[in-house]
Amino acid sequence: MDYSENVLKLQPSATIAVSTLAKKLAAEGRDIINLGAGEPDFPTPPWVSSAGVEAIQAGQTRYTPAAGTPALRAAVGEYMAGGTAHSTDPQRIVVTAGAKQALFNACFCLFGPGDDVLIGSPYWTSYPEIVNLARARPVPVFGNEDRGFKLSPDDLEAAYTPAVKGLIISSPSNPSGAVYTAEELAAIADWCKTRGVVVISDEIYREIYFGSEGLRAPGLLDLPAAGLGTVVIVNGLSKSFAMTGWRIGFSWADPDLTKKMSALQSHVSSNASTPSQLAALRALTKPDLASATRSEMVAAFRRRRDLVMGLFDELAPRCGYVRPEGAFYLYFRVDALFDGTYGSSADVCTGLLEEVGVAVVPGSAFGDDRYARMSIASSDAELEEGVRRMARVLGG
């Protein structure tokens, strides 16, 4: 069958593929520890879930405006820009079916054939695929490994050509857990403004930050308005409220661009799920409950991070890693194992799954074959058992 050029180069999500395989093997009776999933292991808070249930029971199951209900757009505007120098205007907000759709909306509206889009690397697996769907060209750019691969203006300048129209970054990063400081973000924003490059900043893990307790990781909207050119900020509730399956994301952008993204969405998917929007509204309008929920989750993720780092230091010292300052992953090197048995990160991850029953994601999915990514969104006991199993393959 002949397919459209729109999808000829499209690859399925490697992270979803690993998780699906792990679940299949477990269903077949294999003793599998799945450390490939990119979602919190906590349930959605009951005080949030109940709002969705109440919405369904009250018959609030009809269409909403494509960009979201007015009340939710207003709440998202306050959540993203409240307390900053930037506008909280709901006309800057589009509520989407997960943050992934917000990224797609932005790329499809901003980029096209002949455009290059720089992508901070290692990258989340969907970034280059979404850029490809827009018929633009993804250009991976790596920062210094000693800085957790964070980009500097010098890195961007070295990759710049007149074809570059955009930059996609994430902080905290999936897969590395690296977090940009406000000063680092300001330097990147200044370079992009000078070069006329649009910044798409994926801040979906912003609440899962291991810096000062109770604070979010620095974001672009923490910077002065005069320091920003054209930006799109992407966020959502999947990670910070354990609402992955509810599919609620959102974007903050210039109102004119927001109109374009809303119009696109009206033809692609219409509105995000109506009951999910009602649950999201409650999540964003109960700050005391939200703070307590996030504090509990972040404390657990910080404890698990420290546990896993200690185990790697003890049991697999040749597998160096990026120290995660946010998100819930450990991005560790596996290239010390490349020999006659293992020739790639995919080979190592296949070996881990087949030999010791642990599922992790190969670094090739994130643009760097030297690494692999494991999730720490599992219980302490499962993480310890998983790392001890992996150490039989990874060695000392």
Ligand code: PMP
Given for the second form:
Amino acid sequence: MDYSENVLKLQPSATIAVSTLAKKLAAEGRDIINLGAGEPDFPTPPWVSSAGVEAIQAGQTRYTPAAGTPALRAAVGEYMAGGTAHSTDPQRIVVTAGAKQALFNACFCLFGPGDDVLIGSPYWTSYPEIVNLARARPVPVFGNEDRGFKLSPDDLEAAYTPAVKGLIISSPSNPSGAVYTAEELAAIADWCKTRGVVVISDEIYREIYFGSEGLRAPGLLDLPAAGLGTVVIVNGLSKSFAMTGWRIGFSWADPDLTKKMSALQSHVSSNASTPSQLAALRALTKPDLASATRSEMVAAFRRRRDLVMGLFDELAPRCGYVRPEGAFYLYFRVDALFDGTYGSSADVCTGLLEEVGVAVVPGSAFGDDRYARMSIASSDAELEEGVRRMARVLGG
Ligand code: PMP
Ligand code: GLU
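One more: the block was the form predicted alone; return the form predicted in complex with this ligand.
Okay, now the whole complex, with that chain kicking things off.
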């Protein structure tokens, strides 16, 4: 088949592929521990789900405006910018079918042929693909490994050319779990503003933060208004409210850009699912319930992070890892195994699946073949068993 140049480089999502394969093997009766999936293992809180059910039963099943219902856009504006120096204006918000669509809207509206987009690396696997779909060029940029790969203005300056139009970062990071401090974000925002580079800040793991109890990880909107040039903040409910299947994300941006992204979405997919929007509205307008849900989830992720780090230190000391300060992954090195049996992170991950029945994602999916990523969004028992099994291959 002669495909259009639009999709010539397109590959399916590696994170989804690993998880799908693990589920298939488990359905065939294999004893598989799936640590590939990047989704909370908690159910959507019932007080949120019930709003979706009630919406369906009340017949709220028709189109809404493409950018979302006015009530939800207002609630999202408040959620993203409330209490900051920035505007909560609903005209800055597009409600999308998952954060993925918000990232796509932003890249497709801002970048095109001849543009380079710097990508904080290791990166979430979809960023380069989304930039490619906009026909721009993704340029991975790694910070210092000792700082959890976080970027500094010097790293960005070294990668800068006049073709650079944008930067994509995620904090807390998928896959590394590294979290930028407000000062580090300010330095990056300042560099981007000076260079006229748009920042797309993916803050979808902001609520899953192990720093100060009860606080979200620092975000770009914590900075003073004068510190920001053109920015798009992406967030959503997939992770923070365990709502991956409901497909609710959103963006905060300048009202003109928001209009353009909404126009794009009006032709590509229209509004995010209407009952999901009603559930999202409930999620964002019950702060006491939300905070109790979040505390419970974050406490579990923190406990599991500590458990898994302890097991790695004890059982696989040759596999260094980035200490996760947020999100729900452990990003660990596997290159000590590149000794003839295994030549790449994909080989190691295939070996782990075949030999000990544990699914994790090769670092090549995130731009660094020396690593692999395991999800810690599984029960403590599964995590313990999963790491013990992996250690039979990784230990030594
Ligand atoms: N950004 C990051 C860093 C992610 O890990 C994910 C997980 N899929 C997304 C965006 C997309 O989230 P959603 O399911 O809301 O599209
Ligand atoms: N974000 C998750 C992950 O990285 C879910 C899968 C995906 O959307 O890529 O595993």
